[in-house]
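What follows is a single chain, given as structure tokens, in the form predicted alone.
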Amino acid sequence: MSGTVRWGILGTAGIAARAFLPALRAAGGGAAAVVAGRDLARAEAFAADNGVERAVLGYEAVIEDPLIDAVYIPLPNALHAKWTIAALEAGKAVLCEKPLCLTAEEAENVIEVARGSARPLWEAFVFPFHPQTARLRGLLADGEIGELREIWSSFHFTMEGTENIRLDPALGGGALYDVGCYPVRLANLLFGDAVAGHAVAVKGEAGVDIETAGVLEFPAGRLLMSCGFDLPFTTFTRLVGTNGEIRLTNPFHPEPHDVFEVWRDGRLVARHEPGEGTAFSWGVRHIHEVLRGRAEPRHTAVDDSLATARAIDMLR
């Protein structure tokens, strides 16, 4: 293709509104065509709301139009799979939130679709994408810290209210699946793939956990994460190597106040800008070089979701 691609949303959630749609924009020759709801006012306020072209009632109608080009998947976790694998077998690219799947099985029936599909499926890590992420793994590989070890990786918030999808168990909620996987797939990207992993978790009253830390074991080195939604916002993580490390206030979603510095014997010795855009933005840039032909598609659910799913399952 070659001319403007065009999006269908499913779902009204927040973060199609404060990160996807904003990103499309920013990225430049996609347009957000439609948005389906299973309450059509309620996809009418959201499509009035966010420049959206027009709201269906049900995600079928986006899944049957011809003339969308790639569905981005913004739906509670447990919904990921069934929608995924229909917009996949209906010939659009997916772009689905994470995690993609609960459950390593449950991913691995998901890719064997996608294996077989017209176009690329992507989970919603975006960070691979993002300027940051490729200096930092350039750091790495000019042995900037000598040979890495270790990561140390975190990610808190605080959950206000108990009326959230986040603690259904139903839906897919707890902190390991919304926030922990992050910590996950950057140690995929660094490491490779687990090949042991346990955790604790602290469960609330609905029973999904409501924090979570644990180790997981590479061929390489290891995995010290922590996730919850008890603690004030951090992303703050450390990669610790054989003569120095590097220390990130957010690997995941870094903004221009973002801190990237590499330390030796305990001093600051370098401090890298983290990059202009957003990770977000930068995914979905990628993804429409890919639908026009001009790259070839990188980071796919493919080639890295199934090595996240079984380290959540080792953690869960």
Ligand SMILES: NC(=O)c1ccc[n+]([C@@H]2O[C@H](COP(=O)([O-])OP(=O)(O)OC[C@H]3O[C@@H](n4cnc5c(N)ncnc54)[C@H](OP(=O)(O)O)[C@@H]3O)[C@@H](O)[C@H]2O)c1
The other form holds:
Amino acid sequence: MSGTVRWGILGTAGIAARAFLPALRAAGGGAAAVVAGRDLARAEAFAADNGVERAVLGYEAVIEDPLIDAVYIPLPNALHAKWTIAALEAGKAVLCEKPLCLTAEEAENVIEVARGSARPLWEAFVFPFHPQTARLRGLLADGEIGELREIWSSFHFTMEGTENIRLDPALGGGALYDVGCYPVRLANLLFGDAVAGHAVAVKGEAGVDIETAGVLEFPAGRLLMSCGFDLPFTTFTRLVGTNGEIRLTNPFHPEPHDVFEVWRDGRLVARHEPGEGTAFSWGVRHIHEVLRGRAEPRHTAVDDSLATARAIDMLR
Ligand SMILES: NC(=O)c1ccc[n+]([C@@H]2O[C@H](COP(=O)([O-])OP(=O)(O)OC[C@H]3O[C@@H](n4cnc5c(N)ncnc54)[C@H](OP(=O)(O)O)[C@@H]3O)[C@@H](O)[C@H]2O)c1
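The form predicted together with this ligand, contrasted with the form predicted alone above:
In what comes next, the whole complex appears, and the chain from above leads the way.
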């Protein structure tokens, strides 16, 4: 295809309104063509509020629509695999929310379908597309902190109320799936495949982990991670090398105010700009380039998602 990428969205999710649709507008080259919901009135209200061209009842209507090029899947985690497979089999490119799957076994199935599909699949870890990540990887490659040995990475926020897909075990709730997957994905990006892992979890009344802290071992180093729904927002991360460390206040969704520093011998030696644009906008821009034949796909689920699903299995 060479024209506008026409997107369909499954579900009236908060993240679609808050992050994906603004990113689609910022990226250029795409259109929010249709949103599907389990309730037509809710989908129509969502479409009107968020600049989506039209609303339909039921997710199949988007999957089966021949005018749709790409499908964004921000459904509860337990529904990701089913709808990703359906969209790929219908010939759509897919951006599925993280985590793509709940187990490595489920991820293997989805990735097998993706390998045989004409269109690419991405899991919506969009930070690898952000300029901050490129600069971070450049500093590591240049030996700015020596050899990377340890990643300390957290992702916490305070959940308000009790009505939330994240608290429902049947929907794939829990802190590890929701936010703990980010430090894991970062460690996969920088260290490769984990070889062993161990975690401790605090379960809430609903039966999902509301806090998890764990260690993953890699051939070249380790990840110490912590995540949960019970502490104020933080994504603070330290990359510790043999000759210094990099400190980031947000490696996952950096904003202009975020801090990105190099420290050596306990002193600040350099401060870098996180860079412009949201991680989502860089991710969507990349997808548009690929679908218009102007770029090779990078960070696809086929390349990256199995390592993350296997590491999460080690921590569960
Ligand atoms: N990449 C990121 O930065 C990021 C950030 C936040 C969340 N996420 C991911 O995005 C996904 C959605 O998160 P969210 O916070 O946006 O969720 P949400 O606001 O609760 O939206 C989920 C949507 O799924 C649909 N749905 C289908 N079956 C459902 C069920 N049984 N119960 C509840 N909703 C159901 C609903 O739409 P209809 O009823 O209209 O069909 C609902 O609006 C999750 O996988 C999450 O991990 C990613």
